[in-house]
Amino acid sequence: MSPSADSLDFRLDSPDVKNDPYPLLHRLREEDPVHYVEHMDCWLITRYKDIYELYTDPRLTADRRKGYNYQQPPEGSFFRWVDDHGLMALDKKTHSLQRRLIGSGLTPSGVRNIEGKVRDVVDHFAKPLHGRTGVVDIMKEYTTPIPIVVVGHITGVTAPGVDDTQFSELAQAVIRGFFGLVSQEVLLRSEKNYEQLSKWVKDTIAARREKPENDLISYLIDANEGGFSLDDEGIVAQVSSMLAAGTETTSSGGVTCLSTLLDHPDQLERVRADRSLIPQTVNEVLRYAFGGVGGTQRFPLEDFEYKGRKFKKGQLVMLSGGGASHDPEVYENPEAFDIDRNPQGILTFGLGPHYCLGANLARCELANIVDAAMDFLPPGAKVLHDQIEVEELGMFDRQTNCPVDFGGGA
C-alpha cells in the first residue's frame, strides 16, 4: 500500500512506492528520516547527510552475514563462497589488497587506456541502428549486448556458441541474486546461471595457464598483492561476479540515459549539437533517474543510538538512493531533470572502502553509449512506455525492453 496522508506506513514493495517513489521519500526526508519500516523490521536513511555519514560509519558493515535474519547459503553454492570469501567479508587489510589487485585496471588511467576499444564496441553495435525507422528495442539490440563484449575484452572470457545478447542476459541473471530481498526463484535462477558463467570463466582460465594474453585472468593467475594472491576458486568467484555485476549495471545504466534524454528532447538535442556535455549529462541521469526508495543495505556490528533511533545489533539499515539523489538540501530543484547541474558527490556507486569497483568503466561506457547515439536516433524519437515490459524482483524491479520509435515506419 501506499502512504496515506496522515501516516507514513507503507511497503517497500508496493506498485504506488516503486513506480514513483519520490513523494513519499520527500515526506520521509521532511518527517522521519531515519525510518522504521515495521513490515521488514529495518531501518530507512533518506537526508543526503546521514546516508553520507552512515556509507562510512565504523559501526555498520556491508558483510550480510552480521544480520540477524541472515540465512546460510547451501555449502558449495555460489552465494556461500561469496558470503564467505567475496569482498564484502574480508578483513579491512585483505579487503584493501584484493581490491587493489582486481582494481588495478579499472582506475581512471587504466579505463583511459582501453577507452578506444570501449568505443569500437559501441560502434559494432550502434552501426546497424543508422537509418532505422519504426519502433527499435535499444535495450535489445544496443545497450544490452555493449557491456558483455567490452567486460569479456577485459577479463578474457566469451561464451563460444552464444551470441552476445544471450551471453549478456544470463550474466544479468547471475547478479540480479545480489540485488537483496528478491525472491527464491531469483535466487535459484542466479545460482543455476552462475554454474554456466563459471565453466566459461574456468575455460579460460585453463588457456590462460598454456598462453597468457593481455586481460585480466591472465593477470590474475599470477598477480601478487602484498603476500595476497587469488586461486582458482577465487579468480571464478571475482571474474563471474564481474562479468555480471559489470553487465547488468551498464545494460540498465544505458538504456536510462537515453531513454531520460527522449524524454527531455530539449535536452537531448543540446547534448546532440554539443557532445562536450556528455560526461554532465551522464551524471545528472546517475542522480535523477537512478535509485529508488530503497538502497544500499548495511548491519549494525552493535547496537547504538543514531539521531534519536535504537539500532539493533544485525539489524538491516537501508541507505536510500532516490532519498541522498533527490534531497534539496544538496541538489536544489532535485526533481527536475538538467543537464546543466553537472551534480557532484551523488553515491550512486557508493562511498568509502566499498565503493564500486567499476565506476569509472561505467562511466566511459555510458558516455560512449549516449555519444553514439546521439547519430542514430532521430528528432522525434519517443520511448513507447506503454510497452515497456518490466521483470518483477521482489523489492526491486528491472526493465527488461525499451521500444523506441524511430518514426518513418509504415
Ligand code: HEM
Second form
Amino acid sequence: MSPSADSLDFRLDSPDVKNDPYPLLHRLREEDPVHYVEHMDCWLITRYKDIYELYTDPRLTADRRKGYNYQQPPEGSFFRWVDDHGLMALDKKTHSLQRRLIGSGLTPSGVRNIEGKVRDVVDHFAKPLHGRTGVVDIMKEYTTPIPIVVVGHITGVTAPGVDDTQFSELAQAVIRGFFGLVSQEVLLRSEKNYEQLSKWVKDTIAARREKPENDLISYLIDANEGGFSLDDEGIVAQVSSMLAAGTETTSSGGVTCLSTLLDHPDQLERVRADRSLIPQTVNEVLRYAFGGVGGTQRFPLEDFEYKGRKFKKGQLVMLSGGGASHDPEVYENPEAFDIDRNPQGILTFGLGPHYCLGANLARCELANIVDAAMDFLPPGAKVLHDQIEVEELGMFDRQTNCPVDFGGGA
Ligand code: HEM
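Output the form predicted together with the named molecule next; the form predicted alone has already been displayed.
What follows is the entire complex, opening with the chain shown before.
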C-alpha cells in the first residue's frame, strides 16, 4: 500500500516507496519523524538530527542478536560466525582492537599508499570500453568487478595479473547473503558459495605462512593488537566480511556516480573538463543518490522513550539513509543534484563506533571510477532506464545491470 493523502499507512516494500521514497520521507519528517512501521514492527527515523543522535546513543546496539525477532543462523554456518564474532557483535574494547587490526591499511595514508594499485585495477576494466559503440552494460563490465578485485588484491586472496573472474563470481554469490532481511533461500545459496570461498582463503593463508607478501592476510597471520589476534577461521571470516562490506556498496556506488552524472549531462561535461571537481562530485552523489527509505539497523538494549515514543528492548530501529541525506533542514533544496554543493556531514558511511572502516578506500575507488570513465563515456551517452533490471532480495531490490547507449551503434 502506498501512503494515502490522509494517513501514513504504507509498506516499505511497495513499488511506489522503493521507486521514489522521497515524498514519503518528507511527509514522515514533517508529520511523524519517529514513525512506527506496523508491518515490520519497527521504528523508522527520518530527521537528520535524530539519526545523528541515535547513531551514538549507548542505549542502542548494532548487534542484531539483541533484536527480539532475531533468527539465529544454523550452528557452524558462516552467517552464525559473523553474528557471533563479527564487528557488530564485539564488546567495545575488542571491537576497537579488531578495527585497528583489520583497518590498518584503510587509514587515509594507508589508502594513499595503495591508490596506484586501485588505479591499475580501474584502468584494466576501463581499457576495453574505449571506443565502444552501441549499448554497454557499465555495471557488469566496469563498476561490479572493480571493488571485488581491489579488495581481493588488498587482502591477498587474488594477485594482480591473475584472472580474477572466478573469484569475482564466487564473492558476488556470497555477498547476496549479507543484504538486510533476505530470504532463507538466498542465505542458503550464499552459505554454499561461502564454503568454496573459505577454502580459497584458507589456501591463501597456508601459502602466506610459507611466503608472506605485502597484503592483509600476511599481516593478520602474525598481527596482535593489545593481546588480540585472529586464528585461521577468524581470518577467513574477517576477509570474507570485508569482501561483503566493501564490494557491493562500492559497486553500486560506482554505477550510481556514473548514472547520476549521465542523467545530468551539463554537470558531467563540467567534471570531464575539470577533474579537480571529482571529489566533491562523489560527495554529492553519496548524499543525493545513496539513501533509500530504510537504512542502518539498531536495537534498544532496554525499554526507553525517545521523542515521546516508546522503544521496546530488542525492537528494530531503522535510521533512514534517505531521510538524513534529503533533510531540507540540513541540505537546502535536497532533491537537486548539484556538484557545487559539496555537502558536509553526510551520514552515508554511518557515524560513531561502527563508522565505515572502508570509507577512505571507497572514496578513492569512486573517484578513480569516475575519472577513468570521463575518458570513455562519449558525449551524449544515455542510461537506458527502461532496460534496468532488479533482483528482489526480500525487503530490498538490487539493480543488476546499467545499460548505457554509447551511440554510434548499428
Ligand atoms: C560506497 C561504499 C560504502 C558505503 C556506502 C558503506 C557504508 C557503510 C555504513 C553505513 C556502515 C555503518 C554500518 C552501521 O553502523 O551499522 C559501514 C560499516 C562498515 N564498512 Fe562500509 N561502506 C562502503 C564501502 C566499504 C568498503 C570499501 C569497505 C572495506 C573494504 C567497507 C567496510 C566496512 C566495515 C568493515 C564496516 C563495519 C565497521 C564496524 O562495525 O566497526 N565499507 N559501511
